[in-house]
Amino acid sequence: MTTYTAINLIARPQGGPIGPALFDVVQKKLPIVGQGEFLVKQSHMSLDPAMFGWMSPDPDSYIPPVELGTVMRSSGIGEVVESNHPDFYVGDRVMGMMGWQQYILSNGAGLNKVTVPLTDETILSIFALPGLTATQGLFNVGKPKKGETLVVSGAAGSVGSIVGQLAKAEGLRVIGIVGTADKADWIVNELGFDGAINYKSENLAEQLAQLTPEGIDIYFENTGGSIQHHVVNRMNAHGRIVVCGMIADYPKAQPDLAPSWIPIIKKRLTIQGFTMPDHFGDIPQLLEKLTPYVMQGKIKHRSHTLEGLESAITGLNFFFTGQNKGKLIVKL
């Protein structure tokens, strides 16, 4: 084979579903591997909510937008198939930012070797962006303490499910916000959360009060939506709000109104947004923190795998509809 398939971003989202009009499926020539370089055949690719921000034209975002006419940005995992690099050998598994393409030529920058004996799906579901995000956000931003109460939105998603399990392992009471009864059942009966709330149900304030009798110390925000108003009202003094994602607002031309700042003042709340590109240099320490939980069996996951590179184009819409059950992955 002398060519491979890649998908370029050619237009910006304008609100509403993601579709083929935003992308161009192209054929490229396999590159020649130069000195100090190696070629990776990507096997699995991660779909993440952060991609909506990467596709936007906002130049003031935490990371430059994907340039139109270039390969769509994404993380993935694959195998080195040819190498002229002294530190990477044929057969090595590597993980990092690879983009929507079957092959990637690299000099090693931004790619890390994978040595744990786990499947590619498990690696992407736990040790890639979701697990790193959960670990950084919970421990370094949320600063959990045993006995506290944590509420996490998007609790059945790739980040939220790990946040909740890490918090349970640290001795916190954990309540998850989800969008279906099936997801509520999964996080409570399989992952060990103390309770779940379907944000589509009624009497949200009453449900939240019942499940958090001692108030809320940490709120890990992955989704946005109206339930955040109720959560803020139940925050304890000196509580911490970790703002990781706002998937409910990404497809909207005008975001929903945020909660009042009055409780923020009264309760002396700390609110901090964070994104992983600020912490890519901390990945070794984050993996060192996360790995023991995984190897001790304290972190469960489930993957939702789509088949074929081009399935990524419409697969992104699963984040809006909630169709995905677990970490959304594309198998190439």
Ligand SMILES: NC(=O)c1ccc[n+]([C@@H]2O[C@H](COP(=O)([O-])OP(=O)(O)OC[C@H]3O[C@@H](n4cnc5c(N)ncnc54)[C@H](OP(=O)(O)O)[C@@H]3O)[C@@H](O)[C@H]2O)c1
Given for the second form:
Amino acid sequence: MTTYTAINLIARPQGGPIGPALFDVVQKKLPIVGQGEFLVKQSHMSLDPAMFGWMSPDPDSYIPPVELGTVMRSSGIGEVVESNHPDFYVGDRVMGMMGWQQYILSNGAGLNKVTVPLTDETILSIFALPGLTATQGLFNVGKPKKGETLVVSGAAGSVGSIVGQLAKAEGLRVIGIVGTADKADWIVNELGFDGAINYKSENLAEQLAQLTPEGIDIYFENTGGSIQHHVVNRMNAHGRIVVCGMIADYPKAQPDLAPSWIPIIKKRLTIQGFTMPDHFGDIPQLLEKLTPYVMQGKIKHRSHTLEGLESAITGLNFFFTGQNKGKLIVKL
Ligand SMILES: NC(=O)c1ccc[n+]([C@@H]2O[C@H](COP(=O)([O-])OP(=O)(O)OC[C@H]3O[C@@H](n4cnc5c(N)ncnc54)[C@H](OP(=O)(O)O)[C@@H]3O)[C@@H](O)[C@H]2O)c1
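Target state, the form predicted in complex with the ligand; input state, the form predicted on its own:
Every component of the complex follows; first up is the chain already shown.
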């Protein structure tokens, strides 16, 4: 093969579903591999809600937007197929920021070797962004204590499902907020959560009160949405709210109104946002914390794999419709 396919971002989302109008599918010539370089054939790439932020024009976010006319940003995993680099050999498996493209020419910056004998899907679902985010947010921001009650939104998603399982393993009572009965069933009956609430159902305050009889100590927020108001009303004194994501607001021109700040004073709450790029230097420590839970079989996952590079274009909408059942991955 002398050419390969890449997908460039050519327009910013304006609200509404993501589609082909935002992207240009291009054929590129395979590059010549120079001294100190190697060529990677990407096998699986991760789709993440963060991509909506990366596509938006906001220059004040935690990471610069993807420039129009350049390859869409994403992380992925692949194999070295040609190398003139002293430390990377043909056959090495590597992961890192690869973008929406079949091949990547690299000098090694930002790519790490993968040596654990796990499938690409498992690595992207647990040891990449989802597991690192869950570990950082739960332990370093949420500071869980045995016996406390944690509520997590987006609970059947890739981050939320790991947060809940880690908290269960630490001896907390864990309630998950999800958008379908099937997801509620999965987190309770497969993952061992203590309860689930469908945020699209009625009587949310009553359901929450029933499932959190001793109040809520930690709220791990992945979505936003109106249930946030009910959760804040049930927070215990000195509770912690870990603000990881607000997917309900990403497609809206105007975000939802936030809950009143009065309970923040009365309950002396701590509300803290975090983003993973601040913690990429902490990855070894985060993996050291996460890996034993995985090895003890305490972290189950499911990945939702789409076929073919171009499936990423409309696949991104699954995050808003809730169609993704687990970690959304594109198999190239
Ligand atoms: N801070 C960081 O560094 C960081 C890193 C990674 C991810 N995140 C954030 O963490 C959150 C979860 O990411 P993920 O990769 O694990 O995605 P995910 O949970 O696997 O997928 C997104 C899920 O959000 C739910 N959702 C969509 N619209 C919603 C709405 N209006 N109200 C409530 N729920 C809604 C859907 O599930 P239902 O069917 O249950 O509605 C959907 O499946 C995202 O907000 C993401 O931006 C942050």
